[in-house]
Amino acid sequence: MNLLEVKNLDIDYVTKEGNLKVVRDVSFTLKQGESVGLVGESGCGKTTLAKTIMRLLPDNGVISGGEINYKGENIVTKNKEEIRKLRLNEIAMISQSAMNSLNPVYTVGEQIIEGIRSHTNMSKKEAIKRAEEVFAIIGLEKKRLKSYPHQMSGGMKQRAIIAMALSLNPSLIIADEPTTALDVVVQDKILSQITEIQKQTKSSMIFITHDISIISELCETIIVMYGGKIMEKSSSKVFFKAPYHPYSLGLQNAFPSILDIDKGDLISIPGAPPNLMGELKGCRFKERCPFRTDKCMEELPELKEIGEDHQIACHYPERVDEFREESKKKETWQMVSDRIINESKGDA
C-alpha cells in the first residue's frame, strides 16, 4: 500500500473577484521511504499543494475536489482534531523561512519541547531529552536549546526547524524550500543532513523547490508543475537524461550543469505564469511556449504515459527531438518574448 496517494486534487482560493483555481487535477503516489520532488516557478501551486496535505490552507483556501489518502484514509474528510493528531506525529513540514517560523520571544528549545508535549504524553523531562537527541542528529549542541532565534545564524535556525519536524519521527516529511536564502555551503550541509536522516528513519519525503538541480540529488521521482497542473512526471534519472515537456526543457536550460560544460549561456523563459482566475482554455503553458499551435490554444492536453513511469501533458510528444534542439537556441525563446510584447500591445 502507498503511504500517500493524491487523487485528482483541485484547490481554489476564494476571492471577491472569483475563485483562483490554483491546483487542478493533481495525482501522484508516494511509497514508504521514497522521495518525490515538486518543481516549478513561484505561483505554480506546489506550496499550496503541500499546505493542503498538512491541512494548513488559509481561510479562503478550499479543497474543491479529489482525495488525499494517507495510509489508506482520506484526510480531506477528517476533522480538525483528527488532523492535529496527524501533524508532527505522522506528517511534518519543514518551512522555507526559519525566521518567520520561530517565535522570537521564546527560546528555540521551549518551542520544540512545547510541540513535542502538545502531540504526545511525554513529560517535560522526556521532551527535553528528545529535543537534545534531535539537535544532536542535525548537528547542533544541546546548549543551543536555550538560545533565542536572534542568537542563532540562518543555518542554525533552519536546522532547528528541521529538528522540530523530526522530533516525533514522522513517516512523511514535507520540505518546502528548506534552504532558501542560505549560502551554498550551508545549503549543501543541510540537504545532506536531510537525506541522511531520511535514510536512517526510512521516512518518505516531498521536497518542494524551484531549483531542479537539487532534485537530481535528493529525489527518485520528479513532478514538474505549472499553472496549478502537472506538466511532466518521471523518475529523476529519466527526466535529467531526457525531459519531454517544453516547460521542462525551458527549466533545464535556465540552470547551470557541471555535466554539460558546453551548455553556454543560460536561457530564461520569457513571460509570467498564467492568471488562474475563471475558466482557462488550452494548455497552461501556451502563452510562453515556443512550439504552440492552434490546438494548444484551444485544447487542454491530458497527462498521458509516454514510457514506463513517465507522463507528460503535451499534445506533441512525438516532436520531442525537435523541441530539445530548438529549445537550446536563444532565438527560440526570443521569439516568444517578441510575441508576448506584440500581443500585449494588441490588448492595450
Given for the second form:
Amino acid sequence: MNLLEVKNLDIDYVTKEGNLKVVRDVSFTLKQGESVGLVGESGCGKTTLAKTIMRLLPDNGVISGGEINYKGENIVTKNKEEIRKLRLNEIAMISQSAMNSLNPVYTVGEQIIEGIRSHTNMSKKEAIKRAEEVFAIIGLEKKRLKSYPHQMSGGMKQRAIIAMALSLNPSLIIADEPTTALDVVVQDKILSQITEIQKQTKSSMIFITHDISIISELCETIIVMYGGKIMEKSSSKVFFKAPYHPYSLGLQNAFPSILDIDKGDLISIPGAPPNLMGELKGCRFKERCPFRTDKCMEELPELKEIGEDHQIACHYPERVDEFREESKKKETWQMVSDRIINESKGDA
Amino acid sequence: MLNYIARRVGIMLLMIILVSTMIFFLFRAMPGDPTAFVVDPSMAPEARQVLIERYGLDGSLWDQYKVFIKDLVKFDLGNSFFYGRPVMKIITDRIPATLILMLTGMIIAYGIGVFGGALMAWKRGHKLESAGITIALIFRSAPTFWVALMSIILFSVNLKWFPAQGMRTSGYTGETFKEIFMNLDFLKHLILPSVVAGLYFIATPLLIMRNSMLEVLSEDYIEMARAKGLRENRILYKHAARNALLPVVTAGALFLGSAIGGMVLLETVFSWPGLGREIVQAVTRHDYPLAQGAFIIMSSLMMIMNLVADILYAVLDPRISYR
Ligand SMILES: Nc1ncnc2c1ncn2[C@@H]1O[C@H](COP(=O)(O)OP(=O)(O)OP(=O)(O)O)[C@@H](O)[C@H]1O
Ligand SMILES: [Mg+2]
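In place of the form predicted on its own, the structure of the form predicted together with the partner chain is requested.
After this comes the whole thing, all chains and molecules, with the earlier chain placed first.
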C-alpha cells in the first residue's frame, strides 16, 4: 500500500490582490520506505506543498481541491485534533528555517521532551532518555540537551531539529532544505545521517532542495516542479541519465555536477517564474521554453506516462531527442532570452 | 546572577546619590533666602541659629551639600516645616498607601492587559480586538483626573457603591500596618481609585502584548510548535504568550515613570493619603524639606522598580547574560 497518495491537489493563497494559485493539480504517491526529492525554482510551491501535507498552511492558505491520503485516510478532511496527533508522531518536518525553529527561552531538551510527551504518556524521565537516544543517533552530546538555542552553533541547532523530528520514529519525514544554511562539509555529514536513519527506520521521506545533485545521491524518485505544477516525475536513475521535460533539461544545464559535458560556462534558464495570480493559460513553462509552439500557449499539458514510473507534462514527449540536443547549446537559451526581451518591449 | 544583582544595586545607589544631588542644587537654585529651604522662617531666632549652624547655612553651598549628603546616607532628610517631624518618617508613613494603590492598579492593568492582549492577537480580526484597542486608548488619552471624577460621580455619588475619597471611613483609626491596610473598609476605599489607575495603565500592557504577540506568532518556532503536534492552548501560553511577555516587561519598566506621575493626580482627586498627594501639598505649603525629600524618595522608588523589572527580564529571558 502507498504510504502517501496526493491526488489532484490544488492550493491557493488568498491575498488582497487576488488568489495565488500556488499549487495546481499535483498528484504523486510515496511508498513505505521510499524517498522522493522535490526540486524547482524558488517560489514554485515546494514548501507550500510540504506544509499542506502536515496541514500547516498559514491562515490565508487554502486547500481548494484534491486529496492527501495518508495510510489510506484523507488528511484534508481530518479535524484539528486528528491532525495534531499525526504531527511529529506520524509525519515529522525538518523545516526550511530550522535555525529559528527553536524557541529561544527554553532549552533544546525541554523542547524535544515537550514534543515526545504531547504524543505519548512517557514520564519525564523516559522522555529524557528518548531525547538522549536521538541525540546520540544524530551525533550530539547529551549535555547539549541542557543548552539554550543561542548557545548552540547553526549545525547543532539543525541536528537538534532533526533529532526532534526522529524522536517518535515517524513514518514520513519531510525535510525542507534541511541543510541550506550550513557549510558543505557539515551539510554532507548531516545529509548522510538523515538518510542512514531513514533507511534504518524504513520511514519515507520527502526531500526538498535546490541542489538536484543531492537528490541523485539520496532519493529514489525525483519530482520537478515549476509554477505550482509537476513538470516531470521519474526514478532518479533514469532522470539523471536522460531527463525529458524542457525545464528539466534547462535545470540540468545549470548544475555541472551531474553533467557529462564540460563546457565551462553554466547555462541558466533565462527569465523569471510565472505570476500565479491571474488567469493562467497554456503551459506554465511557456515563457521560458525554447521549444514552445502555439499549442503550448493555449493548452495546458497533462502529466503523461512516458515510461515506467516516468511522467512528464509536455505536449511533445516524442521530440525529446531533438530537445536534448538543442538544449545543450547556448544559442537555444540565448534565443529565449532575446524573445523575452522582445515580448516585454511589445508589452510596453 | 547574584553578582549581577549586586552590581546593579551598586549602580542604582550611585544614581540615587546623583539624582539627589541634582534635586539639592535645583532647590538651591530657586530665588530667595537660602536658609528658607531648610529652616522654617517662622521659627524663633535662637532656634533658627542652631539649625543654621547644623546645616552649615552660614557656610558655602559646598558645605551645605556635604551636610546634605552626610544626612542622606543616614536616611536623614531634615524636618518638615508643616508637620515639625522628620521628613523621612512622614514619607515612610505615606509610601505604603501609594505603593498599594499603584501596585493594585498595575496588577489589574497587567493581569487584564497581558491576557487580553494575547487573546486579541490569537483571535486576530475578531470584533473583540478593535473594541479592546479603542477602549484602552480612550482611557489612556482621557485626562486621568477627569476619568477619576466621572467614576466618583457615577459610582460614589449616584450609585453609592464605593466611598468617594480617602483610604478609610472617618473616625477609623489604626496604628500598625495590619490595622490600617488589612481590613474590608480599606478594601472598599481601594477599589475605585485602583480601577481608575488600572484603566489608565492598561493601554501599555494590552497594546504591547498584542503587538508583540502578533510578532511572535509569525516566528518559526511557533510553526515548529504546531508541527510538533502540541495542543493549541500549550502553544498559546507556553510558547507565544511566554515570549511575547518579554517586551511587555521592558515597557512596564519604562512606563513606571509616567505611572508615578499619574499617581500624583489620582491621589489628589481621591484624597488618597499617599506620597503623591503629599508632594502636591508640600509644594503649596512651601514645605521645602518635605518636597525635596519626597522627590528624592520617589525617584529612588522608580529606580528600584526599574531594577526589579530588569531582574525579572533577566529571569524570563535566558539570552540575557548576567555580566
Ligand atoms: N502566506 C502566504 N501568502 C501569500 N503568498 C504566499 C504565502 N506563502 C508563500 N507565498 C507565495 O507562494 C509561492 C510559493 O511559496 P513556497 O514557499 O511554497 O515556495 P518554495 O518553492 O518553497 O520556494 P523556496 O525554494 O524559495 O523555499 C511564492 O510565490 C510565495 O511568494
Ligand atoms: Mg521553500
